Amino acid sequence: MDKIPADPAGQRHGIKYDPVTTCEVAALVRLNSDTSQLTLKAPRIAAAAEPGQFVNLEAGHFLRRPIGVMAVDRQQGLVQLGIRVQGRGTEWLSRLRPGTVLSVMGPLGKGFQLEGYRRVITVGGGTGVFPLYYVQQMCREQGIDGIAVCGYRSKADSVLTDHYRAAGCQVLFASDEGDLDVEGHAAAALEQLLQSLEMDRQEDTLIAACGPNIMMQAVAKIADVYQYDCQVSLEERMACGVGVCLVCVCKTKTKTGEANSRCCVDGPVFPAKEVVW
């Protein structure tokens, strides 16, 4: 069996890796009818987590739930997560009260690689807008020019729009119903954005995407057409979160063909050109 992988983020911060910790719920804020923002007191995870990594939360049922890190406050030791109710486990998480203590594994997985880029365009759909908010937070801290494209079904379904506006990045919000900046899905909004940026083209640009696979596949094709690097965070079902159970295997390209990669340890972030869609 595979061993639990070493934590590269923890090593870079000089932190001894221990995948399991207990965290106290600091706050739970309802964002809309089925989505909440959960804040945990988790100083070790806050110190080590990188954009694109995730945590595996105790969820009151048999299996933990993998949730991407939305934001961190290293000084206060806080970690924020976006919770959308999709089943019994996430429903249980959405009803937590401040003071509740949870068993949490993390930070886990490989995140977005931002080093060397002068501009980062995030493209999020559905719950993908949560981990990409952390990317924009990091861009602001590192002085990287950030642009956020977020896609929703409608304005009523949208979340984090005020958060993104306050993050200091340029924002472009799309909705299927046409009641936000752009009518249509996030990939269509990205193409519109890239067309407007052709006069201000920066070669050191990364497109970072997270959301439904069909959206990320479209984003990857657009990035290829415009010849920009693209990284995608795959949202496969996970169980163990440490590469043992093989539930989250996905197909990736190699020099000699294809391979089975585990989203939880080989990803969840991959170069888009390596993904077999």
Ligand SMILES: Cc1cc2nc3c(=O)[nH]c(=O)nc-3n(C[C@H](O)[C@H](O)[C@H](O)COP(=O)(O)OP(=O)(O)OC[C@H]3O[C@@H](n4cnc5c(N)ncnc54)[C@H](O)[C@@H]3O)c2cc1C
Second form
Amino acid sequence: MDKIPADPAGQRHGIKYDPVTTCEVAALVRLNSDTSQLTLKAPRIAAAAEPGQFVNLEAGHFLRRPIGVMAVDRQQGLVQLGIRVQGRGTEWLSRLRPGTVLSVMGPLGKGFQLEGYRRVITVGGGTGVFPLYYVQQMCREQGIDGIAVCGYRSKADSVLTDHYRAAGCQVLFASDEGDLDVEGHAAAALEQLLQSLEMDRQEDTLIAACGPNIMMQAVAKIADVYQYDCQVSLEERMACGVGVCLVCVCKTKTKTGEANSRCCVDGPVFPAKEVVW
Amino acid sequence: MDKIPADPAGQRHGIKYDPVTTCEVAALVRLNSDTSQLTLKAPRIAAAAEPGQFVNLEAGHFLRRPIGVMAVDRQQGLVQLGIRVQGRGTEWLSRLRPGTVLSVMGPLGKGFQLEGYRRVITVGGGTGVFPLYYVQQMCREQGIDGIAVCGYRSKADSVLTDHYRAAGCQVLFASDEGDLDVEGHAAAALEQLLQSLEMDRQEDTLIAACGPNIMMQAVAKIADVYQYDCQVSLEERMACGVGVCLVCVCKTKTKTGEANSRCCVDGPVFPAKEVVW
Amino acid sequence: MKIDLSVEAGGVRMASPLLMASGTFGFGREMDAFYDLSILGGICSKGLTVAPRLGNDPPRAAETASGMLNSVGLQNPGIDAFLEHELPFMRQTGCKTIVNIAGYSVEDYVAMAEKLTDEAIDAIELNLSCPNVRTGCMLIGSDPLQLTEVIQAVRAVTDKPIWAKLTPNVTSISQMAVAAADAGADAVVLINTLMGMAVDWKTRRPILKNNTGGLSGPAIKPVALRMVSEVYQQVDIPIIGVGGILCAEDVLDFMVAGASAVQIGTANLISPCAAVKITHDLRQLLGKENLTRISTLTGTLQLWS
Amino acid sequence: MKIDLSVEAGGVRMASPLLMASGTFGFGREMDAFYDLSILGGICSKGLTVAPRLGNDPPRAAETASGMLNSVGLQNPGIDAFLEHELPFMRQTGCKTIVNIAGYSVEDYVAMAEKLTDEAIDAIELNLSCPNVRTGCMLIGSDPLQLTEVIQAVRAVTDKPIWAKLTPNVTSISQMAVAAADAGADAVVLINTLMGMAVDWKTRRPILKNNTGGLSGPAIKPVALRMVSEVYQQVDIPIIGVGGILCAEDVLDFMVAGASAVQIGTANLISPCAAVKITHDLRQLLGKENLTRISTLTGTLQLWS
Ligand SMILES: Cc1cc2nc3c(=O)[nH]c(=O)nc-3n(C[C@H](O)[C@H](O)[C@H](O)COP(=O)(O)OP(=O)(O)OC[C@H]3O[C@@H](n4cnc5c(N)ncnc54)[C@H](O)[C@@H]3O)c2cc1C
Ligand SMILES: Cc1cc2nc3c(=O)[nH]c(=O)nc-3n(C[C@H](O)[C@H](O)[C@H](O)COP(=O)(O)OP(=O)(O)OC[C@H]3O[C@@H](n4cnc5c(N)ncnc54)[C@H](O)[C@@H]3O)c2cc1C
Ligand SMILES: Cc1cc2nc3c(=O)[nH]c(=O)nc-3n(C[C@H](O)[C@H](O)[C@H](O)COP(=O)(O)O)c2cc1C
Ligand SMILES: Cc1cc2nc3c(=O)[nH]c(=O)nc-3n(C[C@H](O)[C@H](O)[C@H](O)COP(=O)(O)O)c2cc1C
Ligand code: FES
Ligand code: FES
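The form predicted alone done, now the form predicted in complex with this ligand:
Now the full complex is given, and it begins with the chain already shown.
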């Protein structure tokens, strides 16, 4: 491997805070044909990670791979990640075995800003349902009302439904094939949901979305129409994960015009209104 | 890894004989500070390997690494290799764990030609003592008289001495520091030995040498003076191991003049008289 | 589904787009012990010279990250011994015979081409790119004028398809490819190795006895792909893609970028049966995408505008 | 044993031979959170242009074997905003400040050099080699005449040390280095990225929205080392070596081959604290070999004859 090995503690004069740690794989559980749940022993990350933040993982190839934090167990120092196989790196990650030691960087990025909200509606599609589960966990911890909308291709494809139910939030599962609560995308399900909600809590409600761009764009539009605050978690190819390489940019609106903001440190979560779709 | 994965059986139309197999690591035993003994489950290689042949092993980096066969257990289908850490590849090999699956090519090359000899004197230095141990094993199997001369830096550095003793051959251990049977190099020890032997078995005796070039050159010279047949096992950087890339050449004498012969298929063992030192 | 792997490139119809790259397959003899060579598109012979050559002194190889350097330096038996002892073997493998020749001068190339023109070979690959001999082919291959002169001169003495194998160690690969096409080459082969070096700082010595060597393997694939794509946009003659191909996806990347066929080099050194596996996997991958003819993929890359 | 890592290169005395390569360290702000930047030799700023630039559209990165392609395209706030907002920060890191500038014309380089000449910076690095902008610096950097013109023009307006960062995408790197030295550069920086491409055959699209990108990482180390060694034999000005350095051994390989200092690029992206570890390991390695001054290693490579 070309990977720079993590250095033994005490040999690192000048270090203030090294975002990289080596973590042991505690467990890997297959969730469905292409998705797995990876548990890492990573006390520092478990203690610090906020919902919407991510880790940048060694993945058997040259670059690290960014994966959102799906859950933490602070007591036991565990971090869980939900991984869908897309290519070589996620394929490698999905074949890890307990005991293997990985280089993990994190927690990274700006997560969802939940402060000031009394109700959070998460809208997830694809792998977006993983990081959003952590949002619902946090809502429960903080006594925020949670509603989770999750979109899947089909029931067979659905993951984390039991997790979400157990998280104590109101749940609404949509599938393209119509074999769950609602037929259609997560965004369509959100619209149905919003129509059924009283329209008196716009100010204290946040819509938090994570999933395919097209879904988030639709969610942002709906949020705008129904006048809810909305934050979206963007995905872009990354390298450094810490803001130095300018590889991971997405177009955003700023006071001075359009800018290329870095998903890794300025995001991945952005106010939906700032995103240029 | 950039490694081409071994293909599942039955998917390989056109294959006559694939020299590559995947083998599980059965054991790794540390012999001394920089040397380990690696045991692979490799029935095909165990059945076919002759003394002096080598395998070309996946070693965590781009190219394979050539390592001589040190012993085989044909019944159990095991192959043993003695590995001295030199650089990144041997370092990687020396940290293998039982159960790991490796891609191994072999057995490769031309080994020692023992046929027709009634006595074999092996002269080994450095990592040369590993492949030569297999020669002594074979001598025992075939009822050939064995004498093993092994040179080490010091007693602390000596390896396989018990193996050699158990192989039933006469042994002579030399060390630079003089803390073994003889003081000095393996070649010096050989000369002492030859002086003590009756001079009547030149025709049926082979001297088989493996070790640093300078040692083998000295051995070849001594063999020439004392009029014994001598075969030496040469080392050169390799890539393919099967004769196609012309990377591993060494200068040899042929009828038509000097040639660059391939260590991997024309050798690694050559009649000492053919080698241009 | 029946999948047609056959392609035509530079005047040669082949059962498969997989050619074995010069210098990584000998003359096919050793590999013949491992698999049936008729599954291949063709074999490019080790680079041949007018007179036999011993090549450079060892060490001739150094490992690098995802690649290797070699400085073999055209060890070969010479064109005459090739014709007598090796060509007959290559002819009966059942795949096409491409003869790779490397000269020190225009005359060398012409002399060898003349000897080859009446032989039963399928194409002449002009090695205009070997970085491991001090004078000669790489110098010729990095000057458009000399390149033109060699190709024109060879064109004048043979009707065999001429493939010009170019060096990537140039400022503009398209300039060289355009020159090759204009001079009458039937195809360009892209790329030979990048010139590189490996050093052992402790001994203060280069690892290779030749000091420098040619870099091959996956490390160079992005450079090779870029050159194939760039040249595809500039010249009309077929391109044969080479550089870092290890698997079937790599083959398809090259074809989509503009290659009509590909060559497999260093992969053979790591897995002698690499081409068998790649052939198998090509069928699988194409089948999954409902593509029945591999040749339809060539140049289908849509560049972003 | 006390080990002296200090070096002098191109008019700059540095506490360490480790410079952080342009575009892989921002302006140092993010990294400052991770370690004490005063352990470094210096930081090369992200490439700056006269006007602010948004850079290219994403995707801007693709992974390759032991390397990566990037097509950032010089996203930067422009030289004026840099001077106002970033330079003050860089000044107080305790290591040297090298300002990397990229122009579309001679005038651009001159305009930026004029602005920099009275600032508290340690050297100007002329980026004559960015492969990710359609016109401009890489073209200038592959033509000895234009390169000469730019360097002479910059030399005329500033006394600051001028480092010419060259592109490896040329037929003769020594020709370019000689031109740079003759034109008055204080050092050459070798190398910027190799032009490459990555393709997704299934979608028939290049991975990078810019189609091509610059290849960096260990994959290119052999090419970079070869160029450093070649140029060391041809020019007298110091060489700063870059390309694929991941560890302390890599640094020493470059220095032995002829580099007076080195730059670390892609390694920072994989391990933000890479330079800390490399610094530590350099001391260890030198200590083991009883070498007390790293600068004595430069150019000690003995080529095989
Ligand atoms: C902030 C963030 C959070 C993410 N969270 C999750 C998660 O919780 N679960 C999950 O399964 N996936 C998540 N992803 C997507 C995941 O990073 C990609 O699927 C993964 O990088 C693909 O790598 P690969 O090696 O399998 O694919 P390859 O295509 O082989 O990867 C090659 C290169 O492309 C990059 N790449 C490819 N696809 C993507 C993509 N969609 N997004 C970003 N980079 C990509 C890789 O990082 C790598 O550099 C997240 C991405 C980001 C940016
Ligand atoms: C036929 C043969 C049999 C061998 N048998 C044994 C054995 O039984 N036990 C043992 O410990 N070693 C043996 N060696 C030597 C062993 O192959 C090298 O020590 C090993 O390749 C070094 O690899 P590395 O990655 O540790 O070193 P690195 O220097 O990191 O290797 C880099 C490259 O150089 C090559 N290389 C480096 N040193 C040598 C060398 N001395 N010989 C050949 N290639 C080299 C490697 O194969 C690799 O390609 C044998 C070599 C040959 C040719
Ligand atoms: C050991 C070796 C020997 C080579 N010899 C030749 C040669 O004789 N003639 C030639 O044109 N190319 C030669 N090449 C270059 C290859 O044919 C090919 O162009 C190059 O290796 C890139 O492809 P790859 O990355 O698939 O190996 C050689 C390459 C290697 C590795
Ligand atoms: C993401 C990225 C951005 C880069 N931006 C610049 C730049 O703005 N100016 C420049 O001169 N070089 C730039 N480079 C090139 C590096 O400075 C360096 O020359 C090259 O990456 C080779 O070194 P490495 O292999 O250590 O990365 C960039 C490289 C990368 C990977
Ligand atoms: S990944 Fe490097 S800036 Fe975001
Ligand atoms: S290693 Fe390839 S010919 Fe010997």
